[in-house]
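For reference, the chain that follows is the form predicted alone, supplied as structure tokens.
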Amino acid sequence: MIGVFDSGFGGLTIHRALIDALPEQDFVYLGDNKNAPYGTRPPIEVLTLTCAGLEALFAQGATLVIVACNTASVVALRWIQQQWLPVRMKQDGIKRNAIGIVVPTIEAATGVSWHDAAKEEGGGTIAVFATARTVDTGNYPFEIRKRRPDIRVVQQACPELAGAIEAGAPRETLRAMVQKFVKELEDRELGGHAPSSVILGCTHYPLVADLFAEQLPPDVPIIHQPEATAAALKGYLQKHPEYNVTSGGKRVFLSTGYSAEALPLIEKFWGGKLEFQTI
């Protein structure tokens, strides 16, 4: 079984993704609703509740997680991989690994897959727009430019706007204040232009990508990590057939508990009604 993992219901915007790609595999996904967002949270609570999350997972029978977060993907997923999961082996004996969405992410977003030597193709502007400790850790430009050290990358802290997606806010609310981040990347990193493409770094934000593409030019592409994460872990899976375990496509789904308000947005999203078992 594969876990997905998110500070809440960003996540199911990777989970949907990856359902579509791998529909034979048994997928159980954790929302920390509860403890949502993440990105203004200190970065050891950061860690602390990714950890847990996992160790949720774990218990559910996953051996793989994804985690579909981006502020615990820079902040706790490096720790995690290298100290706390050989930890957890020597404990019980079982292979585990958790993954994130980052890498995909910048692979897409450069066309430089993780390992190949950096190139120049031409320049241009990435806008990353992602929660404050995303933006802070400056994960994505220095990702980016060691890749491409031709593209310049710019970004935005988006302040309470996945607090306000994950309670529910009206659409009118969500869309001045993507107009407010977006006009202010704009006016202060490009003279009042817009960027050559996009990054939404945090996974909520799919939930109100088409509120980003109104405030942008129509030819400015934004890059997806849903689609991104969805065709990496496919290549990990051929690559790890350890963890390719095929049963049937079972369907979990955990939340630390969540707003009722946001049910709404995110099963349009979805495309039918989800049913979360509180843990």
Second form
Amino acid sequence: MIGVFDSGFGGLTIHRALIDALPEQDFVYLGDNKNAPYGTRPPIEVLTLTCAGLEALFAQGATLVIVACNTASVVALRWIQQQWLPVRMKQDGIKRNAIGIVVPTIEAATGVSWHDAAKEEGGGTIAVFATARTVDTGNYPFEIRKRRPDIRVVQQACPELAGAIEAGAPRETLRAMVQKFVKELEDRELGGHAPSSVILGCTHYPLVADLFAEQLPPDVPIIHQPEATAAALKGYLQKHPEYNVTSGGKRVFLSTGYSAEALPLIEKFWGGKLEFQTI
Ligand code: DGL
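Same protein, different condition: the form predicted alone was shown, now please give the form predicted in complex with D-glutamic acid.
What follows is the entire complex, opening with the chain shown before.
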């Protein structure tokens, strides 16, 4: 069983792609909607909530968890992998792992995977839109520059956007927010011009990807984080068959408590009804 964790509904954008790529796999999804948004919380709270979320998924039988939340990935994942999981394994002897979504996204955006040498290919500007916490860590610019020093990376924090999506804000409100954030970035960093490509570095933002596309010239690619993560998970399971154990496509959806107002947008994206158990 594979766990998928997000601060709320945003991780469903990743989850959809994972199910489409691996339909036979068993998945359990947990959205910590009650504590969302994570993006404005202090790092220690993000770390504590992420560990609690992983524990809840382990209790459901997940041994591999996709941390489908950029904020949790950049703040907590390294510590979880290097410090917490090895100690956690000593408690019950079960091998578990957690993998994130930032590295697959950056590999897709740069065309350079972690084991390849850095390359330079004519530059350009990548604009990263993310939560305030993700932007603060500087993780995206750092990881991109390691692979592609020729690329300029500019970032825009979109502090209220994930929270507004979670709360089911009207589309016009979301459109005005996206318009403001894109303009702010272009005016501050790019002399009013558009970037050469865009990363939506928050799992909630694919739910409003069309609103970002409206604000950008049609030839500016938006890097698709769900597909990049699905390809990475497929590759990971080939290399680690111990996590590739399935009973044929079980689906469980858990939430710590959500706003029903947001469901229409999420179910439209998902393409069907979603039944959540509250834990
Ligand atoms: N969806 C999460 C992310 O990818 C965080 C949104 C939030 O809870 O602030 O960063």
